[in-house]
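Just one chain follows, in the form predicted on its own, and it is written as structure tokens.
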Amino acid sequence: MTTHDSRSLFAVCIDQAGCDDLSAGMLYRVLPDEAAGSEGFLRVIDDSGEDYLYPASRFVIVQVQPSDEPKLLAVAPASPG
């Protein structure tokens, strides 16, 4: 996946099967990772608070208005390290 700007990216989990650190219906912050995106994965800060790669098919990308990004980032887990 390629982002075309520096805006933050968010996704909703639609399939948590076999993943203890994902919750269906939950909104997750997606970190930029073009290499992972080219392989069909998203780098997501999951329920553990760490970022991991998950199949992109487990998520729906959500478009957020620029004015709403700071509100989501204020409650979204920060990137570790």
The other form holds:
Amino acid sequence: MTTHDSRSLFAVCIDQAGCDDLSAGMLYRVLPDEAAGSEGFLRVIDDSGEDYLYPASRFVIVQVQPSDEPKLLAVAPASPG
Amino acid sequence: MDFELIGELSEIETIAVNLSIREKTDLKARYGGRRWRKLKGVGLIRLPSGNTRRAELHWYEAHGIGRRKLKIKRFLD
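Switch from the form predicted on its own, shown above, to the form predicted in complex with the partner chain and output its structure.
What follows is the entire complex, opening with the chain shown before.
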């Protein structure tokens, strides 16, 4: 994964096979994790509400207008742990 | 699953016994069982790339059901 600035990242799940805490077509918040990125994984706040590592191939990164980020963050809360 | 656990887990700890209503309902509906707990441990995993990494893993367990929803929390090495 490339390095991103302080802007928030979002991704849509395109492959939930075998994952009970992902839903295809749903938007997820992505948190920075360089170690995960170097292995082709993303740190995603999944349906459990916590952040875990999933292969980046299960997602498409979504570009969001800066003005829209606060609206998405309001409905995509940070992981509790 | 997106990885293969190689060998046994170590440093196993229970991190939650009082799961949220949502978690309990989901686990019972999917797998049955009672008294679900959330645990964490450390294990060696093989990734789809073929690389092996030491990782902190989280999962749920209930008596007689075994490990479910084994997920990678972070790479440790």
